[in-house]
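Read the single chain below, which is given as structure tokens and is the form predicted alone.
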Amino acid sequence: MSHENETRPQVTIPQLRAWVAEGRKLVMTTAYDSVTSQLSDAAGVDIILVGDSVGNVCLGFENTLPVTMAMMNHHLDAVARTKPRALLMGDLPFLSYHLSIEDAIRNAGDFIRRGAAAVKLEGGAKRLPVVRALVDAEIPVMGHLGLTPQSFHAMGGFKVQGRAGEQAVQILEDALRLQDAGCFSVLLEGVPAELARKVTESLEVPTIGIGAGPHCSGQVLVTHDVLGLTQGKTPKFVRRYVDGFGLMTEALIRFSEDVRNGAFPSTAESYTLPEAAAQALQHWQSSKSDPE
């Protein structure tokens, strides 16, 4: 495990820009509680996203649409309490920035008050007024284009975006618009690698890719996917670095067996009763056994 985090200063947006200018790739992971936050920060990642993917990963939903601000605040609080050195970012959930600019500022501001340093929201040109308002309120914003999970109904499912010429041009134009509106970075999800490369080369701000090929300024994956904790079919772009589900299941099987055969807990894992307390118990038992 890397110990870079022990001496690493707090990651800031200017630092992210400087790293990209130096040619360093940015690393972003998700976290939904104190454990995943500490794991990501100990590994020295640059950005931790408390994603609305918590709905799929932790809460049992089929998609992110049921996730509310109350849910997001609950998980952001847990991550923020660990005080990660990585840049902490909150993911604005469905309908938290769609109804009014006032709602968007209030909800994003709530993230900042709880310890986030930035927020992320989905969408292109139609989100520009919200992005400008948040930036004017001194709230850093990461944009999100391509396959935007909150729009999967409108997209007809979780499909790669930008394969048609008109759609590819739209994504590039939207990325430039988000940059002009003040976004400090743009996340590109589920788009062809060459389109992501063109967007990255066209922007002055960093891009973060997920299912967008190797040419972005950085990459993000869901931590549970990296650790192999998710079950079932995963997207093509997911790489599991360990069979976490299998390892943890095996550990719990061993624990169960040890309990059932009496091997756990051992004497070393048990507490002893001080002599004075033992004598007091013996005295109590003797007094109860004496005839009236």
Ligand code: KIV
Contents of the next structure:
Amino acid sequence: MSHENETRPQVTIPQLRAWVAEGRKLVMTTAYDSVTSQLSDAAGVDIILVGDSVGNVCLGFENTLPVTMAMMNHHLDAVARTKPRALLMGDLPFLSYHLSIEDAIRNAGDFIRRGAAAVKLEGGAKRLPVVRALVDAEIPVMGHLGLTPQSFHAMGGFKVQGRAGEQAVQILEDALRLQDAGCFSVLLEGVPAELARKVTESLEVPTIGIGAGPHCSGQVLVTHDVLGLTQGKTPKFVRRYVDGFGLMTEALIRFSEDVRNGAFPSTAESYTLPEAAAQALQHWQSSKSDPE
Ligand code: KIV
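To test you: the structure above is the form predicted alone. What is the structure of the form predicted in complex with 3-methyl-2-oxobutanoic acid (KIV)?
Now the complete complex, all chains and molecules, led by this one.
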């Protein structure tokens, strides 16, 4: 188990490249607040993504479409304040890079000013001008292909992409184009493992997979999924490493019982009143009860 954060150097994009060249798999998790950031960093993950999945994971939305830049900045700030050693990446939300290139640079630049070292955006060929402009503005970009949650309506829901030959070729072509446009990495979500392998072998930049099989250069999962905090049905690619929801509910049940039966707080969990203050209280009470 790794808790070596104090001695770990700050993770940079050249460092990620070097690790991949050495054959080391990259690890990425999501964080939306200081707790999930500190957990991820204490575990020694390489990349922390402040994902727009904050919408469905933390804010109760059904998908990521309602998430705005203001929401993202709020969560990115909370994560950035913990100064993680992992590379901090901000996820550009729906409509933050679709309206104009100027708007995209302003929004991505906002993430960088707040402490992110890179941004992620969804889409292939249509996004190339934006990717080029961001890279020109010295903003490192991770592309995101396959099941792109911001295309929820266009895809007709969360569906595995790239099963049809034409779509598979499109994803491979888009990945190559994103690399040419300057992306330092491409995230592949919800695609068949063999397609992700083909993309990974065809690119020089690393791929990060989620529901994309074992052949990518690295893997990402939503931290709340890894910790078993997510309720309801999760996709088959999610591996829960602990029943966090069960453990935490159990702790809260025990707290409730202790409060109700008087076992909490104990003397050791309470502050004592100094003698002088006790006497002052006593004196005040007596003066109130004394008839004038
Ligand atoms: O927002 C998010 O959590 C993502 C996942 C694919 C990691 O983009």
